[in-house]
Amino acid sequence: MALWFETALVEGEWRDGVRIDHRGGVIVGVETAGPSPADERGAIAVPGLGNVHSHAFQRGMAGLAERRDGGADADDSFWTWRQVMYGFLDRLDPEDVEAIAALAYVEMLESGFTRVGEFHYLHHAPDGHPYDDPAELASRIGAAAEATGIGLTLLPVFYAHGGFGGAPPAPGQRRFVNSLDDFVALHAAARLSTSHLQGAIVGVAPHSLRAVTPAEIQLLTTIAGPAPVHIHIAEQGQEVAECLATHGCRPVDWLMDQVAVDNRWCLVHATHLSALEVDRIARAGAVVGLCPITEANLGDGLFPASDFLAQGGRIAIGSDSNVLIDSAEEFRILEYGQRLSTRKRNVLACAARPSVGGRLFRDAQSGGAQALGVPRGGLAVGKSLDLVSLDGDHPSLVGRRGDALLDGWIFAGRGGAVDSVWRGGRKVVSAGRHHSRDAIVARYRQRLAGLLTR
């Protein structure tokens, strides 16, 4: 069965009545027609997005750590924030990880991604003994992937160290750590237990330059190969003070002097960067994976948008901590941060495009799929099939064509925007819902209620 549109964001563009021809999951013919009787007939289609960044089981501490401990002088921060996260993640045991993947797989797929960037470092059992498998947590994120139908690209995570200097971790990541042979078998597990998924990617995740030394990132990308390659960096003042201490230079410029960033790489966050680092990673060809909802909530601070826009820079967008899985928020929170610093609108328009949200959504569309190792160009002839439907009655779209239905729908959509979503050709959300939501849901429920009574 094909599908037929009134007008759809076809390879960066909008044409009005669109037929979109799929087999196996691949789109095999993109035409101006009209519709056949045969097929399902939508008002606005849209690529889907990837979101590069996700920490799954964050989403069940969503708003555990909305409250300041150690009286009105305290200072609360990313680093206690921290703390909080650790104590969760405690906890957490297998069929825990599987169910709260999948309720922020369920959300994520509502709201318009297809395909996650899983930056997975919840590695062993709460002694921070290996299972038997060592892939056992990873084989919970492919389970809750193929349950819910989202694309997966899986990032486990090396994480070896506590600070700069390989400073000995704390007692709080003894879930994460792994040393290099580890490691290696580790990613070679993860590979084999989501081969069987369509379309997975595996690629790998130095945590940090807090994590790792520059000989361990080294060897992490020779075993990525040709897959992503994604790190934290610069995210808060306090790594790039004690990135200065211990090797005199800031953090990006630290990592570029070791090691020949490219397109594989996905900078996640980069909020603290000077204008050389800006120029460096546009030049790289690397994109910078923005989570504006979580570094908002982590009171990050603000990335340099529009120097980095301005210099030919690459983004995509992530839900890190999954606090509120939104992607139209990301996008939202993204431009008015830059109009709150600023004290002017539409900061991140351009000549070219001057709808704010039509250039975000188009170079967030194609920087996450660079970033997850997929082929750039959206819905076109050989791409697999992720499209994202608008309801063409929703009072924030009514009456508007071209970018104005981007721009409706990312800064006054307030949900209920996104009518329908096919991920690899399979038909997952329906008016809005999830077509396994009630299940997960209650799935979740059961096992959180278990969870934070233990």
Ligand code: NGQ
Given for the second form:
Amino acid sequence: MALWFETALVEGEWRDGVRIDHRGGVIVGVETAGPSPADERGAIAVPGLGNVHSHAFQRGMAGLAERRDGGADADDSFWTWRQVMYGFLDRLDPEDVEAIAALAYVEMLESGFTRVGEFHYLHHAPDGHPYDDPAELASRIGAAAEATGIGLTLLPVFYAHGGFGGAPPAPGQRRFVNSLDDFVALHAAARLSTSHLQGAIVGVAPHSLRAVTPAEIQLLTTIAGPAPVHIHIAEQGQEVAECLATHGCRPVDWLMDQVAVDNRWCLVHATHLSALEVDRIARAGAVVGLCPITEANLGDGLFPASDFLAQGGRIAIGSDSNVLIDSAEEFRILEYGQRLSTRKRNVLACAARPSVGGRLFRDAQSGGAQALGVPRGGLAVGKSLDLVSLDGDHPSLVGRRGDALLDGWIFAGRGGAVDSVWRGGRKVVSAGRHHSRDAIVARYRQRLAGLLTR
Ligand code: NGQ
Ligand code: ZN
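Would you generate the structure of this protein in the form predicted in complex with the ligand, following the form predicted alone above?
Let's see the whole complex now, leading with the same chain.
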């Protein structure tokens, strides 16, 4: 059955009266035409977005780290949050991981994300021993993706050290740690266990410069082949200071001096950059994976977004800690952070794209595809049918045209603007609800209730 929309963002430009035909999950026709009687009709169509950075299991602890328990004078920080997070993940068994990931992926699809980059580092049992199948938890992620229909770019994480200079890992990190040989086996097993998923891709993720040395990163990039390479970088001031103290240079400089960073790379956060580093990333064609909700929640700081975009830098968005899964809110917080710090408005717009939403959505759409290792999506023949339709009756969209629809969604949608979502030709969300929401929420509830009282 073909789809017909009153208006659609086709290859970056808005067109009215668009009929989209698809077969086998792929778009086979896009024409400007009136609807045929059998067509499924919708109001506003945009291509699906990539979510380039997720730790799905952290969805289960959303809201549980918003309290200062260290005493009246103790500052809370990213590092105290990390202790809470480590305490949470220590309780999770494979069933929990799958149930939590499925909920996270339902929410991603409902918010317009059609593919997720899962930065997957929870590998072993709570005591640190590998499961009989080293890819047990990776295959749970695959099962959650399959059950929800979201596209999966799995990024198995290599984690070896507890700090800069090859410091030994801490006990709280035992579920993450592998030797390189074991990681090669895990990576192969993860590929095998996700090979049946439509469009699945497996890349690699050196966790951070704290957890992986440049020599190890070098080896990991050969394991990746042409697939994406993701790393957490320069997220926290303390991390930059430690890198300077250990190596005499800043994280992005240190990485780029040691390893050839190219357009396969996604530098996640990259919050704290010198002007030179801004320029180096932009010139390398790497994507910066921004996670504005999480970066605000964790008190990371502000990425120099307008400088980076002015240099032609490529960005994408990620939901990271999944404390709140909402693609529109990621864009909104990204822009609002810039407004609050510069005391200006419409900071991330540009002459060619005066609409903030129009600019950020298009940039994140192409940057997201690049970082997730898939061809740039879009509503065009030959592309996967990954499509989000917006509710034309939503009060913040009504009467709007063109990029004003994206601005209405991003700045004023209140989470209610997404109507339907197709991924790989399959309709998985209708009237804002994922088709398996009830069953997935019921299972999640049951697992979480047991988990938190255990
Ligand atoms: C993570 N998350 O791996 O989940 C990290 C925290 C770390 C973010 N960086 C742990 N947002 O970086 O050591
Ligand atoms: Zn992360």
